[in-house]
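Read the single chain below, which is given as structure tokens and is the form predicted on its own.
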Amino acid sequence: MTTDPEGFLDTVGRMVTGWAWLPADPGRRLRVEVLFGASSMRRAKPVETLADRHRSDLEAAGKGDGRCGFAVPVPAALAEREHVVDVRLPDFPDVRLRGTPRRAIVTLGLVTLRAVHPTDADVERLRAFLVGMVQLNDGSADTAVPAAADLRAWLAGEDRCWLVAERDGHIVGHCRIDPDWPARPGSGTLALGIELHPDVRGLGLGRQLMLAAHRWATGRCARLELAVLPHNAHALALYRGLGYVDLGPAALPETGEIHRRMGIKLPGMCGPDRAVTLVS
């Protein structure tokens, strides 16, 4: 068992929330320092708290008794400004929480939703975003991110689409539609997978990106399906709010990890319209 703490910086909206716990001593409540800054994080004065709040999602995910969450309000001086948030563990100075540092975005502003094209420039921008997301979660980009040639081959298929959300010229989210798992071959179903950068979560972008995916898929398939971890309460609320229904458990083929399979029926054939919208 690792002797290092685990943790993640979840949200940086009006409240900074996250979690931290020590697997080797799950009853210990860790000290957390939250740093705020509009420019230099090194000069920001930390706010100290304990990671001792109970969260049912963490308990369901096996993080001890779930009493390892923390929440700190954003200082009033920064509440209406974009700023950077970092989190440190004073008792473990060499450990960084996953997801740090982060930028708190007050207003999302104009976001462009568009389809990725199989050009070198588009593929490299998409790969760079995917690599960054894997690294943010301490994963291995070498195994988790497809090579450029594989992405171009994937994008050439007629039964698939990869949408990206761009803010200020940077990709901040993506949504992929294809005949992969959990869709079943011959069922007239396509699968949907969505991922947002943590900086833009909770601002309504996920819903807009999924609605754009629904518009692309309408006329191409009878139903969209997706898979979600059972303890991901935020994602479950989003999907149910859009009309997805629970179709039962499904095991991820690579690891056997149990997900909830969900699906939504789409309207009838309406013609192949590949237009994607702009949202703000």
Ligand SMILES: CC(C)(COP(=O)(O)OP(=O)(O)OC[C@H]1O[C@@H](n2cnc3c(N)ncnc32)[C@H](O)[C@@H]1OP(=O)(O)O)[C@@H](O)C(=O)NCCC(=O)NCCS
The other form holds:
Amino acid sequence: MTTDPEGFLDTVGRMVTGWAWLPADPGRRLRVEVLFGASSMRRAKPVETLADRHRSDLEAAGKGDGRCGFAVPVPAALAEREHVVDVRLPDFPDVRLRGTPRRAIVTLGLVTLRAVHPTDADVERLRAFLVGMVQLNDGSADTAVPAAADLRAWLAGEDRCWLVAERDGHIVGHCRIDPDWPARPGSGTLALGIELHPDVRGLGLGRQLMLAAHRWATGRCARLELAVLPHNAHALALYRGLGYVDLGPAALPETGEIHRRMGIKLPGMCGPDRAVTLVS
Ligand SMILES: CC(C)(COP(=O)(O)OP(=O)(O)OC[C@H]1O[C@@H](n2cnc3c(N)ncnc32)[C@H](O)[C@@H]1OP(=O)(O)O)[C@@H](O)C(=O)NCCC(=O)NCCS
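I would like to compare: after the form predicted on its own, may I see the structure of the form predicted in complex with the ligand?
The complete assembly is shown below, putting the previous chain first.
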């Protein structure tokens, strides 16, 4: 059994919430220090708390008795300002809590949606983003992120497009369209997959990125299809809101995990390839 604590920073915004526990000593309530920072001010004083709140989801997930959640309100001076949140465990100074650091975004501002170019520099930018996303979820970037040469080869295909959303010069989300699963070969269908950095979720960007993907696909395929886990309520709300219809269950080829296949018919006209700028 690992002697390091486990934990996750779940939300930032009005409240900073997360959990931390020590599998080797499940009855111990860990000390947590939440650090707030904004570019225009000195780092605010850290807020100390205990990870001792009961959460039924944590109990159900086998995190001891589930009394390992923490919740800290954002200092009033920062509530309406963009700021960075980090979490430390003072008794385990070398441990980084998964999901940290995070940025609390009040207004999305200017976001550019564009296709990735098959240049070395752009491919490296995309790779860096994908590696960051895998690390955020505690996965292994070595196996989960394709090598730069494979990404360049992927981008050379005509029946595919990799869109990214950029904010302040950083990639914050991506959406891929290609002929892979759950699209069926020869059906005139392409498949779509989307993922945003947690900092920019829930602000309408997913919808805009999907609409940009639809514009790219219009005239190139008759339908788009995707696969979504049945409990992913947020993604389901997005897809249903855009007009995707349920096409029944589909097992992920690699693992057999049951997803819900959804699809949308596209209009027949051809859309221009263009960068889209979103302002909110
Ligand atoms: C799913 C995802 C792409 C959605 O993008 P987003 O920018 O966060 O979503 P939006 O803000 O555009 O909101 C889309 C819809 O979800 C609804 N929604 C927002 N937050 C939600 C939440 N926490 N739970 C359920 N629905 C939610 C919104 O009301 C909106 O519906 P509306 O257009 O009818 O108002 C994004 O959250 C994400 O990357 N999630 C993690 C990766 C993932 O699940 N990818 C999809 C795999 S199939």
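Quick caveat, the model's predicted, so the values are computed rather than measured. Numbering follows the first chain given and starts at 1. Definition used throughout: the rigid core is the maximal C-alpha set that superposes within 1.5 Å between two forms.
Candidate list Leu50, Ala104, Arg220, Pro90; rigid-part hinge between the two forms assigned to Ala104. Relative to the larger rigid part, the smaller one has turned by 26° between the two forms, according to C-alpha superposition. Relative to the superposed rigid core, Arg31 shifts its CA by 9.9 Å between the two forms.
The shift recorded for the CA atom of Leu78 between the two forms is 2.5 Å, with superposition on the rigid core.
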